[in-house]
Amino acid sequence: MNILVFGPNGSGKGTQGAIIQKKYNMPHIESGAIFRVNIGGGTELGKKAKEYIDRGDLVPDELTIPMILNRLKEADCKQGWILDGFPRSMVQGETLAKALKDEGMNLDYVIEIVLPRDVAKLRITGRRLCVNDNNHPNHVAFDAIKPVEKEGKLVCRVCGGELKTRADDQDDTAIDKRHNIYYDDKTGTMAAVNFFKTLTGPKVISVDGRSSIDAVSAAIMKELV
């Protein structure tokens, strides 16, 4: 099955989509994943993408939509896929499903995971990523998902890998970026949400992010058949 996964910065989509993935064993493709791998590696992408990504801006289609289409079509793809991250936008939405429908790909499901503004931006400013694997949930301010201390640092609490901050998730001015696009429905990304939720096919599944992270999965799970 192939599965599209929607939630403003902050609110565990990439969590979700890893917990899916352990399921069902099939390739999680997170978009910023890809972007921080060219990054690292100092792509041209890369280099271009950063430029983008620490101004809290939306990386251009150019950049960003062959790179996706061409990795839904590698092999470990062919028994399914959950896409995290993308698409952001309502013209990059009608891109990709015109993209899956000319390839012969069916979008089976459309998971969105809703949650208020005010309390993403929390969870953002707190959140910590893991050098070793980024869907490593580690947050200072939620006790479930708490990094654990080891010689005076914190470290993961899944692997005990080094934690570090996105420069933008300590900056108001570009998270509050990030998410102007994610709650724009007339062009951004909850105008892509809506226009999935529109297309014959794809069962959407809604769930309140606000709950834990056992609480979104079981809601998830129990509609994924």
Ligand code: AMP
Contents of the next structure:
Amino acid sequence: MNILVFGPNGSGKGTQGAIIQKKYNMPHIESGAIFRVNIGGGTELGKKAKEYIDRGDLVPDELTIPMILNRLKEADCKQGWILDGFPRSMVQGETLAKALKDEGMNLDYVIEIVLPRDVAKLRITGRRLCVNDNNHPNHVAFDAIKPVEKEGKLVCRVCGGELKTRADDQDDTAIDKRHNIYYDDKTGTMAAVNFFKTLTGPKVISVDGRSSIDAVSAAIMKELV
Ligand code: AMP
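Counterpart to the form predicted alone, namely the form predicted together with the ligand:
Every component of the complex follows; first up is the chain already shown.
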């Protein structure tokens, strides 16, 4: 089962991707998380990507597209994958569609988490990243995933790990830039969303991202077989 997950930054798509990963035991491939691992590890890719990410700009296609297409060819993707954060533009969408065709890979589901832009923005600044596991959701404004306090410090609610914020989550201009890219239905992410939604083949699951994490997850799970 191969799945694309779309949603603006702040919609909880990473959280939902992690829930699907756990249930179906398939790799959850997050382009942003791959970049962050590379930045943390000081790799060449990380060094090149960092300046774009900090500004809220897209990392150039010549770095991003091969990184994702090569990842999809790895052995653990044979039984299916969840792709999150890619494609983010019409060019990436068309390139992905062609690559899937060339590789004989089906796309089974297109999940779209729909969220108004003002709500998405409010959600971003409160999220926290667990240094142990990127798939441990923590958010200071949501009771269900609130970090816990330990020795006067907020730590990961799942594993007690240290929490960090993302630099690009605390920068107003970077947040706005990322949303400009997402909500652009001419050449941006919404153009790619609409392109994949009209393809024959994949089943489209559109869910209201304003609901709770559990409700969004239930709405998705009832459509996934
Ligand atoms: P995310 O974790 O999905 O919010 O991604 C963080 C940042 O990584 C984005 O703001 C971009 O700078 C970069 N990034 C993630 N996915 C892509 C992509 N598909 N194309 C280009 N840049 C990306």
